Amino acid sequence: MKRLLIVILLIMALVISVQSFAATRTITYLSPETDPSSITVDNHIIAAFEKTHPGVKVNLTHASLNDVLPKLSAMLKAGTAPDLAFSSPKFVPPLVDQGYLAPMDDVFKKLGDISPKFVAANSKRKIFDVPAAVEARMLYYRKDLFEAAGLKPPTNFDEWIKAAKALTVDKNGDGKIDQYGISLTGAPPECSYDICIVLWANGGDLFDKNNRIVLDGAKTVQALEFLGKMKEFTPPGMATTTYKDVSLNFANGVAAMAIYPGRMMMNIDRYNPELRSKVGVVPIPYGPGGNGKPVVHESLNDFIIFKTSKNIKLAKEFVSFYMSDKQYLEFLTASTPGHSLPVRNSWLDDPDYFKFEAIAKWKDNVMTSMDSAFKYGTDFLFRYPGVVNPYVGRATADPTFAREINKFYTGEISAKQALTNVANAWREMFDIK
């Protein structure tokens, strides 16, 4: 009898265990945000979601933004794709065309206060991405150094290069330059991404409104040649200067200007907080081929859900939860404060957002970045409203782009040759004549 009771108890324990296992639902979330503060926030939001959704487990995985597209492509083909990802709108059109994304009209409607202009245009004319945040890539400059040199923040290319030259100086009189006018990214893979805002500021582009490749056009070549002239006023080794190096050069006082998104403010807080009151931001100056207006790279991040997911409804619940007030506030103020700016209209002047310490201490620069992004902002997929571009995601991820730009910076080839090489590679890749 005792043995029978033990057997019954074991069977009951096994049944309960099986039922518990069966009740557990798991979704995998892929994010390119690998900064420790971002990972901490994601884990906080995931824990809160799991607490309000008993029996649910969210697995957080990572891939750098440069690797997201190739990694996703490989996973989708192998049938191992995540349930959802924090990504870029430029990847949406080709994923829609290949039937990989689940529609998200219902989540977008539920949130209710995101401008449709931020949604990626696609061939199905539905909503397949929910915008989460915008990054404003601005010109950071040292207000104190500009004032001491009798300079105003530049508004056009001529003023910009004159300021860079004037602020490249030997401060201690030892015959060596120890302060440079500007720091620019020259190393692959970021160098190609970072030049695009300068190309746009001069009226150049990667594709036109008919999706024809125009990267080798005269205005684009002129813009890259301008950056070649700027190289003279950058710290030595521009061709090997990474995205992170640019931030460190500016934060540590090596350079008086830098093109960077809001993550610059975090890095100043981290490496040189005494610099905070001396830093200002303005949109990128326009070139002679531009329309007389400055430009801001209004880089968007969004949520996408894959049709291959076995838990699409649960993935949608996670996105809605992430974007709800308490979680969204934590994301905006603790993940990458000042870098990830709100896209929800109700947050553009929200007092809880602006009184938060990480935002309040940079309030002027954050507000300038937000205002400039809404006024002068542009992004790869939003150059021509309503136009579906299925190529730009693959084009900007193509290593040929960064390699040829870097070869220009090392002096191996001309600006014209670099851009022609890339444009021809793209024409062959996409079979565009």
The other form holds:
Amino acid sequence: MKRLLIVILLIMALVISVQSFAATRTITYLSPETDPSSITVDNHIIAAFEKTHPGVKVNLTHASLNDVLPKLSAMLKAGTAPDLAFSSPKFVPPLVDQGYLAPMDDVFKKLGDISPKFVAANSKRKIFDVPAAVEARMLYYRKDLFEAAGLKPPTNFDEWIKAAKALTVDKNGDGKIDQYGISLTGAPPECSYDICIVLWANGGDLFDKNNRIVLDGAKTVQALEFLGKMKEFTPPGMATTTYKDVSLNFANGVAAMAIYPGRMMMNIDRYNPELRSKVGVVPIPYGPGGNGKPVVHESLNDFIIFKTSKNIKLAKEFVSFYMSDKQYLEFLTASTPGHSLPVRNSWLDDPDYFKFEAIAKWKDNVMTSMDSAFKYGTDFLFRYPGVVNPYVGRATADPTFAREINKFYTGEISAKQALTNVANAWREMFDIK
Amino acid sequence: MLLVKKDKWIGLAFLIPALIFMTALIIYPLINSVILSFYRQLIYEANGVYIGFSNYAKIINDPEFWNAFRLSVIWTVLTIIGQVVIGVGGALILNEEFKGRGLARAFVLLPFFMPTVAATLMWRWLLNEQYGAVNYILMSMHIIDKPISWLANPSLAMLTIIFIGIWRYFPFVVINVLARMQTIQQELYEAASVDGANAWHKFCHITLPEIKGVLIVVILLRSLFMFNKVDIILLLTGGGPGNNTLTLPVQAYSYAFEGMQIGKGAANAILQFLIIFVFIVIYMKSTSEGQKKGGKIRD
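Output the structure of the form predicted in complex with its partner chain; the preceding block shows the form predicted on its own.
Time for the whole complex; same chain goes first.
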């Protein structure tokens, strides 16, 4: 009898486990957001999704920002691609051309309040990515230092370089500069990314509306030459100054200005919270070649779903869930406060968003960033609305671009030579005349 | 040693796991890279376009490739010289009896066993223009009057990474040379002393001939390893400033994973393989000569 009971219990356990195994559906989500706070938020949202979707499991995996595309490429070829990923619109057109992505028109329609201007144009004229957030690259500046020097936040290149010069000072009279006007990224690979906003501010560009390469045009050269002059007012070693170094230089009071996205606010809170009240933001000043309007680099992050997914519908539900209600609020406020700005119109003046402590502390700067992004924002894929550019992802990732810019910063070649070298390399690479 | 038939099959059975491992991790990727080098293919493309030797032609005609080759040779030769000179010197010192020798031996090995990322980050901080200890100490001693951009100055960057490469890998030479030194008969040195030989004579006529075999193997192995080095250079300078530390392996990495051109990256890597193959042939000849002389490297 006892034996019979044990056998029955074992069979029941087997049946239950087989059933639950059969009932469990799993989706894999790849994200490059590896900040501890971002991982915590993702895990919360996943837990909430799993609670509302019994029998569903979401596996969170990561790749560093520079490795997302190589990792995805290897996974796609191996047949182990994730179901969805948090990505950049730059890579959407080539992934669409390769037939890797599933259309997401239905998710976009369901969310209902994302501006179509944020969607990456592609050859199939469908929506293959759902924008999740925008980061606004602004000019951070020290309000206190500007006031003390009798300066106003710069609105054009002339004012900008004058401010940089005036704020490069020897504070303690020992003959050594201890405060620099500005910190700029000079090290590959980020140096090429960071100069683009200055090129745009001066009316220059990488490609024109017909996708011809115009990187070696006069306005672009002028913009790079301007950055070369600014180098005089940056901390030493600009050629090896990374994107993170710029943030640290500003947060630690070494530099009075820096071009950076909203993550700067988090870094100041982390390294030097006393600085918070002394920091302001403005859009990037326009240059003599520009149209008299400042520029903001609004860099988007988006969700994409792969065609190889066995649970496309579930992956779409996850995206809709992530972009809604408490989940979206948590993503915007808790992962990287002030860095991920909402793309959903209904959230632009959401009181809960601005009440959140990390955002409330920086309310003025966040509101300025959001307003500026909507007024003056541009990004690689959105320079010419509706124009599909399949080259820009590869172009901006091309190591030649970063190396030639770096050579210019070390004084080995002129701005004209650097940009001509890159433009010629691209013409050969893309077979564009 | 001849194997009887049964032993032959048993031997093969033991070899199979290693053969599978080698095939999966070495032979298959090598063959795949050779095939890939004949294609124009981006990293995210499912299929590439066959272009024959076009990748090779472009690379060979590119002055940047020859610049990278020149830098690779400079990097390899100078780091090897530094590692051998300091390594042998270190081994000589650690071969002597002194108080704290055990501790000294442990400290000497530290650079070699430190994780690469930790070591390179440490050096980036030490050499930082603004807050690095190296500039601070040199300025305090009035050796320099303003900070030096060790990694950002095109003239200095290669020398700086060579120095770090020597620091990181000289313990490998110390370990191997010291092990050999400890098998040298002390009677040889005593006899030399009786004959009036000084320390230099003993080094030239006893120590050096005795360690020559080990040094040949160490130099060849270290040359192969240093020529192929990517991690230190990538983490310290990324090949910059400009192209001033862009060696061949870093260039191949750059083509494939930054520029997304895996066909071109594969072609670059195959060309490097052919260059290194020469070193491999020399090494194989050297070890096979040693084996012919009774299974160990002799002078």
